[in-house]
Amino acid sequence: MFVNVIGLGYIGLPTALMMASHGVEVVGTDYNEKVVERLNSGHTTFSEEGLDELFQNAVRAGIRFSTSYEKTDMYIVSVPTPYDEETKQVDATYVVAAVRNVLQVCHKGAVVVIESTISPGTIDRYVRPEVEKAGFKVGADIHLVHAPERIIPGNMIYELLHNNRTIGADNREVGERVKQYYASFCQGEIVVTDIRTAEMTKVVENTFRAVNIAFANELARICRHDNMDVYEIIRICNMHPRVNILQPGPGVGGHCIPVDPWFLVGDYPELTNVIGASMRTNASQPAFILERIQDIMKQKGITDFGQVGLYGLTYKEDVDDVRESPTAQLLSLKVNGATPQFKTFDPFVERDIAQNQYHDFDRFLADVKMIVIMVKHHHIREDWSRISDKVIFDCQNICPLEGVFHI
């Protein structure tokens, strides 16, 4: 069993040191030489709870990191798969170069497994094509395989472990041998089914979610215009066996909540209203929020910008990841055609990626008078007298003083 994995970024490095780590030969491979440089040197490029033991663990059983592609019974590509802007469609333009890559070393036989969400058929529009152009026939000298990935930062280590599988395949018994791979660490159920199914039923699971959290959000907006309470009410509704309403939030950030529906909504804009209607409407949260920011800063009185400091830079709590993070997005609104000069701070991003962007929480606490809570970090909740005195607009709901102010 030997495996290139291609791509060491949130998904493909944890995914190369689980394999490594229950006996098969991997070697990662990514362009990026800073990150195979720090790798080599003996550390991970990111944050996660375990991760640093399964790094070790799969150094010792021989993972070996390079920037160049080797020649494998199997490589596993999981490269960003963003979508475009405009047609909302799903941009493969990085599993392709992966993919033409990866034909240019390997042997006949080989199985390529793509392991980004990708929309349905997008491995018969954009892969099949490049598998035919190198001279290779599908089926015959190369294998084509879909395994979604179905992890979330913060949680890596156990999803990887207990998290169910989806493999999806043009032939069953390549879907099997692929299936043994995942098996060596995988102890939850492992799927066999065709390409397109595979490729369908991962952007499906992350768009029904991203419908509920719409919904939860638009019934804040709803509960907000006429000044009743949410939270109460999300409560009570929840006490219905049937019913489970998700909580409000201040958007939805990570790269897949936020990103995989639109592949459904390009390629499908008939006949996705309700979903098209959803994604606007988690993308338009942040506004919201920055309107609800305004109004808490007129009724108290502060009228500027910058005595007003966003707790949280990151898309959810406890990790590092700020990939499409709320807090990013309210930062790049206007106000009055400028954007807000608010200060930020986060006990888990130690690179600056914002202005006025702080790393020492007393200082950040002492240059504001009100604080936003954007994200609920463990670290905030472990002593609420430290920001007892400030104006307190909490976006998550964690937050048990008097006086507080909610979506």
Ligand code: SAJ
Contents of the next structure:
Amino acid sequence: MFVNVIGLGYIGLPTALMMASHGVEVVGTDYNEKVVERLNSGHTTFSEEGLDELFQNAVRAGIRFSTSYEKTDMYIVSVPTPYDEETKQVDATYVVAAVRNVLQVCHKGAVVVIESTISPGTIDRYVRPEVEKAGFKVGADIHLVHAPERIIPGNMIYELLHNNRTIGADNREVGERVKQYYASFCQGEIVVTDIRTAEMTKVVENTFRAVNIAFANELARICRHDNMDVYEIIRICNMHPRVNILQPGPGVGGHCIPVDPWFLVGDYPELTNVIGASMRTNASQPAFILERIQDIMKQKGITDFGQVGLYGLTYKEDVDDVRESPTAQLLSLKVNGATPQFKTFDPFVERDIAQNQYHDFDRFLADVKMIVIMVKHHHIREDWSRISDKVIFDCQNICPLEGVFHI
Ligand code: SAJ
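Next up, the form predicted together with the ligand in place of the form predicted alone?
Below is the entire complex, every chain and molecule, led by the chain shown above.
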């Protein structure tokens, strides 16, 4: 068993390390030299519970990292799949580029697994033609498989080991062969199905979550309009045996939930009323939060945005991932044509990525009168007395202090 994992990001790296730690010979490839250098120097590229330990195990087991592609039995492609801003359809550029590179080195009989999230039909439209163009016959010379990932940042290692998985293949025997690789570490059930079904299930799973978060965000707006307590209402509704409402928040971030459902809207514009409306609701949540900040400032006589501190720059709690974060979305909005000069702080973000960003929590606190809790990092929950003299707008419903403002 010899695998080349292409793309050493949030999904590719843990997958490569996991396989290497479970007896598979692995080489990890990334076109970013800095990433490869860092891994080769013995360091991981992002923080995630258990990742460093897994990394050490994989290194001991002989994993290698490189910028070039190698001749292996199987390729796992886990590169980004953004959406085209205009058409909302999947942008398969990175997947196609990776597949082209694979086809230049692979031998006949190799299996090319796409792990990146793709909309139904992407393999037919973009990947099969590449294989044929390179002079191979799909199903005879090269086998194509889609094996979407399901792991959640913050609990990746546990979920890699325990989540059920889906493998889509043109033919059962190839699907079962790929299953053996994943079964080297995955203790969950691994379902083998066809490629289009696998493509669709992944997008549907993330769409389900997006629609349900949008529902919670819409409830928050209705409740705000007439001064009802959305959290109490959700709590009581969720005591019904068949109701399970998610939590409203300051917006939806990450590289999955605000992205993947657009693939369906892009491909089926006439058939996606609920999904399209949900995506627009989630995308406009930061604007709703900005309005709420202004209301609270008015009530409390705060006139300067510079006296307001946004706590949290990541897209969710206890991760260092800032992709599409609600705070970044909020910071891109304007009031009367100008960008509000909020102060910002995040204990997980060392690099300077936002305006007026502090790296010392005490100094941040000293410079603001009002705090907006955008992200529920464990860090802020450790000691509430630190912010008890501030005006608090808690977008995550975690602060137990008196007089806190909510969404
Ligand atoms: N959020 C809310 N309210 C909630 C839950 C989440 O506002 O009740 C927000 C979060 O704060 C965050 C965003 O939604 O900004 C997305 O976070 P998430 O925890 O829902 O999901 P991700 O993006 O970290 O991971 C999702 C997962 N998909 C599902 O749960 C269906 C994960 O299993 C996938 O592997 C991942 O997308 C992916 O890579 O596709």
